[in-house]
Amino acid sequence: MYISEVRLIYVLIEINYLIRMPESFKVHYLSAECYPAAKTGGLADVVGALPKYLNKLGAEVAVFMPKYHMRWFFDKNFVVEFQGAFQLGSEYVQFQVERLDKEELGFYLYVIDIPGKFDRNGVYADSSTGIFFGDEIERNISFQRAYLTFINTWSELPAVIHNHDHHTGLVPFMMKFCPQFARLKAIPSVFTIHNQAYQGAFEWDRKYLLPGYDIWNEGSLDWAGKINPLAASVKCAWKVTTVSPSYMEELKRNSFGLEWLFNTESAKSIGILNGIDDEVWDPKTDSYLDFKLEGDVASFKMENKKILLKNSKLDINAPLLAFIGRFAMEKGADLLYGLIEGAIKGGNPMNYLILGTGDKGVEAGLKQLADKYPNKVTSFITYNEKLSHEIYAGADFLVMPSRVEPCGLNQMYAMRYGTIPIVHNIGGLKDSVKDYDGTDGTGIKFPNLDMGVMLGKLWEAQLIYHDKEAFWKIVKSAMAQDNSWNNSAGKYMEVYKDVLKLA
């Protein structure tokens, strides 16, 4: 056969392939967490987000998640589509799957009631106690299955189904291999890694948890001697992606014994940088804001850092450092007490505020350190909405020391609403925040955690506060920055469609 011949069979299949693609196509997401439903970091927010902006795009997301018993679902208005069942072992585990109408948020979501499972005051962990609950791979299972069970009795079923992180990661599997599910073999799979610390492995005698499948598919299951769903899905999904192109090729020098996997499956690998709801998080319509942005960026800040520090003794005129997250080693929250010690004993002039919780030993050395320098540290151990959208528009510069950081979305906030972020240069903050040399730049990285480097930074970063030229040209530039979804959604849409191209 001729060069031009096999050409021309390219063409036509493309061509094919065009005609043959549809207008709009449904998908479904799965995911432990969905903003405002329910969250506990990043995912939430991408998972609320991101189906508005592909639903501009032609697709028709729904999103699928657990119902869990805390406040936001008490006044929701919820229709019943199915009632089921399934055998887990020796449990006969029943559950309902209901749908909030679309209007609520932008696209449809679903959420599965599982009696026993979900219908807790959290999702991981006790939100009065933060007692993790103990049985996270019999809930995990759980869900997957009863989605699982409800899709198979559609009679149109979705064209692609997208899974995020490990509480979903076993979905590929079972649709491949389980013939209880074969109907949807032929259903592309995409999966999402927002965390790849977190992989949900647990120990061979459970598998009776699972689905009857054939045992020699137990190799696609396997990792390190157990069960792990995060790696599974990788072997399985016919797409995987993480949230930034840093991050993917991270995970191919160090992912906790995954290396080897994600270097072997990287042709089918992709990392794309998430975006933020620049509807939610406007700082010209942010419901949060007493002051919203009317023109003059200066006034925008000075007056909400006004507001913010009402209350406390920090000195308004002086550079204000913030700290908003979760207080968890990933995070690098434990260096802040040497870090905000170290400044303030060195000399800098700047403030801190911190807003968080998480580890218990983190949460009292940073009261302490407030009760310590009250003129100069002022922490709220809570989860506070509001007040993270009014520290991000009245800080001055946001640290993130994070040891890991797959994408990160606080850098991508502070910079929409005039905040400089200084953050160790790795992940997703490698890939959307640019180091002021001098002329340029949308923030201050340091290239690792060394302590005398950190301080370093914040001198630096106290001189450009004082150097109003270059701190406002580096404002300015930050807030131009197009970090919405509009963006990655696009990237998205082609992932979609190259898979269902393979379909």
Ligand code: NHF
Given for the second form:
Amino acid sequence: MYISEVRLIYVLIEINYLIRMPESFKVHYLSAECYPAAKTGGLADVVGALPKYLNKLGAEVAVFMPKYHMRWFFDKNFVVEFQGAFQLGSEYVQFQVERLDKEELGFYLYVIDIPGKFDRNGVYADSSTGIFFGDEIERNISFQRAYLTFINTWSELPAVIHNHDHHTGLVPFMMKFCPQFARLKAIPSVFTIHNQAYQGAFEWDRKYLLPGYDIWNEGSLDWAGKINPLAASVKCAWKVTTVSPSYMEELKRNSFGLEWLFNTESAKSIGILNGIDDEVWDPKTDSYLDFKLEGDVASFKMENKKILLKNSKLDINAPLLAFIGRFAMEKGADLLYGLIEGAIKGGNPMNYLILGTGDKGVEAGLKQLADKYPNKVTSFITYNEKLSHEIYAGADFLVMPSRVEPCGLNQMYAMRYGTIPIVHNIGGLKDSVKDYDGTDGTGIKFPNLDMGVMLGKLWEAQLIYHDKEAFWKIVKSAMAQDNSWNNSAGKYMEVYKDVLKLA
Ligand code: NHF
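In place of the form predicted on its own, output the structure of the form predicted in complex with the ligand.
To see the whole picture, the full complex is given below, headed by that same chain.
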């Protein structure tokens, strides 16, 4: 066949696709978290923001999540849409799907109430004790089966199903290989990995929790001798995305034993950098801030720094370095003690402010550090959304010594509020922060996590703080960088259009 004939066939396929492509199409998001309903991390922020931006571009996104017994859910007016049940091993699980009006969040939110599974005060762990529930396999599978059971009855099916992280990772497999859901087989699925460190793997002896499936496709569930929901989704979803391009590349080299899989599936995989919700994170209108941005950035920063340090012993004129986040190994929280004490002992004039919870050893260490250096260090061992906004507004620098950072949103919040990020050059941090090279940049980067290297960078940071011209130049470039979803939402639209073409 001549080249021109091949081209003609492609053009005809494209025209046929364009004619059939609906103006607007329905996308279902499945997630364990969604801001502001239930949040433990960045997953919630993404799932609570991206649908609004996609809706502006012509998609119709509805989010499905479990109904937790948490405060946010109590005073909302949900409308019951469906009641159903399924057999989970020897357990008969009943559930109810409820819908919240679009006006409330900017997209339809469906919550699935599964008594005995999600009527608890916390997403993965009890909010008051911090103790993990321990039955996440049963809970995750119940949520996914309830969702599929529900939409299996719907007259108007979604055009695309987009599942997020391992909690929802079995959905593409069940759609493809469970005869019960054969009606859903042709619906394209997209899987986004927000954090690959959690895969939700469990032993084969619990396969009875799944609905009947085609036995010859059992291999799609397996990775390293276990049922692995994250790996199953990478295999079965039509497209796989990660939350930054660099993280996608890193997974091919280092992904806790899944390297081979990410390399094999690379043709259908793409990294798309997250954005931030610039309506929630707007220093001009942020309702958490007592002093909002009204023109002059210097007074915005100074007034917020005063508010932030009002009840502490820290010197307002010293550069203030903050850390906000989970005290976890992957976030490098265990490095903070040595880094801060090293900087203090090395004569770095910075002060330090920490907000977060997590590893009990890290919590105790950081409390102790604040007691030891009350004029230099303040630590808030808690989760506090308002305080986090105040820190982004009032701090001078935000440190992120992450070992792994799929995207990271804190550096983007910091930049938007005029706080200079100091980050490890990996994952989304690599893709979103431009290292200051003496003339231009939006932050400072650690090339690695060597303590000497990091201390050197903190030293550079305090020199920059005292060089007012350089400091304000970085602050202004950081604030000018557009990290909103307007940049990335279009890339998700392309992904949806690609899978719809395949469909
Ligand atoms: O930004 C949302 C977030 C990421 O790096 C973050 C992470 C969890 O670790 O995509 O998910």
